[in-house]
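The chain below stands alone and is given in structure tokens; this is the form predicted alone.
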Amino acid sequence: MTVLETRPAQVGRTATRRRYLMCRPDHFEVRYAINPWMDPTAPVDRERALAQWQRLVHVYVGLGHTVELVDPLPGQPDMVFAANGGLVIGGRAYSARFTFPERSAEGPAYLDRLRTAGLEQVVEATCTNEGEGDFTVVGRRVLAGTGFRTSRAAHAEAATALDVEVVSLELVDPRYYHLDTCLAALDEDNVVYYPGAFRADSLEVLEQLYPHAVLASREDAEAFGLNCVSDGLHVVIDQAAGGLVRRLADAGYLPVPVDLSELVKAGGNVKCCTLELRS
């Protein structure tokens, strides 16, 4: 990947170009509830989160970035949250096959899609599991989340399919019922996590690997603060968890805020917008 240039501040971090694969709002609105944050008696504004997810695409093109486009179908509201789409790693893809009846038609259509991307290989998920929603990726190490969408056994599948090391998390509260809402990857040896979305064991595993990580409040983590993207240098993130965007910044990172305040009527924000291509 192509280094992006960094600021004489930020030394020893790095920026890389990073390919993503984005799906616009165009279907969006919250008419069921599959997860805690869902409400479909609330009223949503489509223009405005059509509005704040161009906006988040403006901010990755600005960072030197690239961004695909996967065609939204009509009837799936949900399909802007792309990272649920599946796994890519070392030019190898791995499907996403989805726990709700609602989000089902998703995991054909990204498939499809993963297909015509120019991957080395597609593997199609025979087990339960809502890609980068619950995987993701650390240098060459994937943690894999379980406990409310994404089955174990996917974490095993995973690893057969992209020959990668998974390690697998579990998760208690069903507030963060992926991964990617309690804990993001800012560099290929560093994190930053939620500790109380964990079981003891799991965290206990963070700690191990992990004993550098940048630790979320309460309140970073109901404002989404942990569905963040870093490049390495550069971590876009919602404006409403201003206490870990302070936390990100004098652990020498370069917070980007942005307001995807629309989206997270659905439960999703800037990490759940994301699919990340790896070549």
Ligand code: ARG
Contents of the next structure:
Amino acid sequence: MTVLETRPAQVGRTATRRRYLMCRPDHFEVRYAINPWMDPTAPVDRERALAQWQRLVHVYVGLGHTVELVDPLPGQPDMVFAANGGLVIGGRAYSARFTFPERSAEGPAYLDRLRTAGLEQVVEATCTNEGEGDFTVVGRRVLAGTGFRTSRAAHAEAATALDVEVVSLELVDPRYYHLDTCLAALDEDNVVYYPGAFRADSLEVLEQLYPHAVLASREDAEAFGLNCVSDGLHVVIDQAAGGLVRRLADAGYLPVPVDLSELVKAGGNVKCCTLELRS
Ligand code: ARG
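Any chance you could show the form predicted together with the ligand after that form predicted alone?
Up next: the whole complex, starting with the chain shown before.
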């Protein structure tokens, strides 16, 4: 990976160049509710959603990352949440298989796109899983959420398909229905998470694996601060999570605040919009 920059105040924190797959919110709307954040009766401003999404793309490119696109499918309002489209590690992809019929057409669409991404191998999933929504890559390890969307069987299938260690974590709060709503990788060996979203035994696992983790408050979680994207130094995060922005800065990261308040109406934020293509 190419080292982009380090700064004296962020000793030991290093940014590396990333390749992201994203989907324009051309068909974004909230017309069904498959998570507690979605209210089909509340108005959504698609133009505003698009402007906020474009700003996010601009931020990534400004940080030196590459953004590639997948064509949005008409009638798939949640397709902007590209993180759910698969899991890519070491040039190998494991495809998504969505939980709800409302999003099932996205699976094949992302699969087709991954097949043209120049990867070495694309493995089609047989088990229900929502890609990086529930799979978080931390260095050589993959943390995997279950409880609401991704099945435990998919954890095992992904481990075999991608030849990686997968650690299962049980989610208990329906508002944090995907792992990426309550935990994010900060670098190769550190994470940030909201303890209240995990079952006690999973919390113990996290405490043991990451004793230096940054812990988020309930307010940070409610503001979707955990749905952030780090390149090892810069952490792109919703500005609404002010407490977490400060805590990340104290821990030596460089928060880059953005505003994704329209996409929050569907229960998604920065990370949800971003599928990393790891070589
Ligand atoms: N409305 C979408 C759903 O409930 C939001 C997905 C957010 N994506 C994510 N990676 N957490 O499926």
